[in-house]
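One chain is shown next in structure tokens, namely the form predicted on its own.
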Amino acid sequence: MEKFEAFDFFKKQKDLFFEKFIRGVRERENDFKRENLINILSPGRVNIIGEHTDYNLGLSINAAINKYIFITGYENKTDYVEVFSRYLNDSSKFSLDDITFDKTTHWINYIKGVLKEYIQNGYKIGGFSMVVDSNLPIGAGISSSASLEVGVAKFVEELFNLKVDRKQTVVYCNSAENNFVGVSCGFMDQFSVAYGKKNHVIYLNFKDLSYEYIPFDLEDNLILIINSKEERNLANTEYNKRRKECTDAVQLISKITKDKNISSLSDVSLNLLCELENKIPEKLFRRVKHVVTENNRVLLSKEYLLKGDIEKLGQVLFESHNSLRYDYEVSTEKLDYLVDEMSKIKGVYGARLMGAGFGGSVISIVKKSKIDSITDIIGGKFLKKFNVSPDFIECSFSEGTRRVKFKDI
């Protein structure tokens, strides 16, 4: 992100704190220095390969972006937190000594739930007011959700002096958002979040988090998002079914290979997947063969990006969309256009459905000399069939979430 563009969100954010928290309130107004602001900046996340793979303890290769939810605020010396939404334009105040579920103003419990983790866990901290601004879009699978998390630790962490270990705050955010927000999900968005590096992609693996910086400078390209602005209203029925299926494959697996260390989709091999075919149900059979060929794809990718050739890479996009269609069935028709029609378009290197499915956005990798011409075509087509306008979301690789100093802005 060009720094007058986070200069040009951070001074909104300074004027509009003061305003909101300051202006009007005497002993306020004595204390307050604007150089005391904590201002955090917190990009969203994009997964380049390697989807559904995270909770089977596979693969995937993913990047923080530069979309950004940005954070300012200040110790209030009192016990209650106070957070102004710009981009909502909602507000929220609660108690330190209190913190419940608000079925109210969900977006709260974001906030709410980093907060009560790091309570639980020792680590003291006091009332503050806050505001929080976004140019990263709600709902279009670039994790919102943990970019909020990551920021609100991060600001906390520097707010109160905190020593926590990154990986550590990775682990809090995204208990966070299981235990406390209610959404089943992995480490891979809280990870990508807090580890991002400009310019580079992250090899992570899910069975121990540990991960690898790969090169990935995009020059002449971009990575582009199109929302295709379809409600994932069965993700999460539909997401906790594929779960199910998936530990109900391995137990089976287990039980017909007599082999006690496959705990997880990712202990099987290319070679294991063809010898099971026929002996277990062919639905199930299909749901491990998308696990294992999309982590064989993760290690393809990670070759091809070594070796610069986008090319090859791109193809890999259009096979794993091919497997979540087909095999892990979660994408829709409108998903399903959106990439048959980028495959058609030159200046595409590949294309597929990100996140969860049945619904939501695709990633793709386009030529950047192309993407009037790319937009346009998609834009105009998705429309006449679909009666609806997709949102394109144009980004690069950034650094993960950050402190920005008041100097610096």
Second form
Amino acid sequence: MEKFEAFDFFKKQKDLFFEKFIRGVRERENDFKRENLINILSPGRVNIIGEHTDYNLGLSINAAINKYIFITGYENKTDYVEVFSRYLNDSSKFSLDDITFDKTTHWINYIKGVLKEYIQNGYKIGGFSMVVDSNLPIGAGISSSASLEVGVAKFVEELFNLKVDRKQTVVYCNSAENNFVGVSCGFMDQFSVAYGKKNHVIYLNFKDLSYEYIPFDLEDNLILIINSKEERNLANTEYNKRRKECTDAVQLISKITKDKNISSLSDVSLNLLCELENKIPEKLFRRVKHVVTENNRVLLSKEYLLKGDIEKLGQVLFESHNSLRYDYEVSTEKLDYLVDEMSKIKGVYGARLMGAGFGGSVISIVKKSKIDSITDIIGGKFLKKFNVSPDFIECSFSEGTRRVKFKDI
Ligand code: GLA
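Switching from the form predicted on its own: structure of the form predicted together with alpha-D-galactopyranose (GLA)?
Now the complete complex, all chains and molecules, led by this one.
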């Protein structure tokens, strides 16, 4: 039997959570059996490198992590879906005949959006009752939303015996976020959550969603996420602006080069990049430069990972941060401070902002033995400067979204 890192976490919650849920279920269904529950464990994700490359059809290296959203539930034989979020202590009920955007209960839209995708694509889905819990912090940039989407998708696939290819699940979840929730993200988050593999990272090409697993045994090291707790206020508007700048740049570059093969910034080579300097507006050039060099950094990182050269990999992470800071301009004072301070500490291989930017978290690779001193130094300095204590999240690489047996929990 497979061992799941999150079991301990959920075991501790058992009395509070499962027993209460099951009692509620028993009141309604005399013949209720624990075995009727479908349980899903859906991880968060980290992005090792390859930021703002997904919607530019480029490359990235990411992984699912051992922090999860947990979903349990059963078919209730009605036309209604009822969901209780134990994490948010909030609930919602809606009819499957009337799936509309909920302006007050924001989190339910991730679930509604996924269900709508499946229904629109002809899958038969009935009513169900579901409880959601989590140890994935919201807003930390480790994709709690993608984790919930893929978790819910897997839940309905299992509950109603739907045969859906995993890539298609990713596409449905991504479409739910873009078209129902209204956040225009690329494929990175949903893909990493669905395809994670223990002790491996995923080398992903967004041009065709082809991927390779690369073993990454952290051994004496770990992935440390530092959550600045800075709200990503601008994330949506600025993110969309960057996306538009990239599309504008593609048009301009294909006009200048008269090359019809340039359909995304990932078709721009390093040589062409050099030629473009002074031929396109300076700001646009920096955006292009980030994407082209970031793709190149992903290729280098892949090489270093295969060679087990963690020092060099760490250096590339710092370079990626500088590119995001100066060329793509998605960093903030707090994120820069964290990366700068991390770079001064022995035992830190590399660090950079992770995700869209404009707040959220920094990802770093650090020596396990140094973890206490690193968190002490950074926690202390950050508190003194910004009057906020950052959160530190240690993680390893885990399997993607999967069904788990109740007796194992
Ligand atoms: C957010 C989006 C992703 C990706 C990153 C930037 O996390 O959801 O699709 O674009 O930003 O790399």
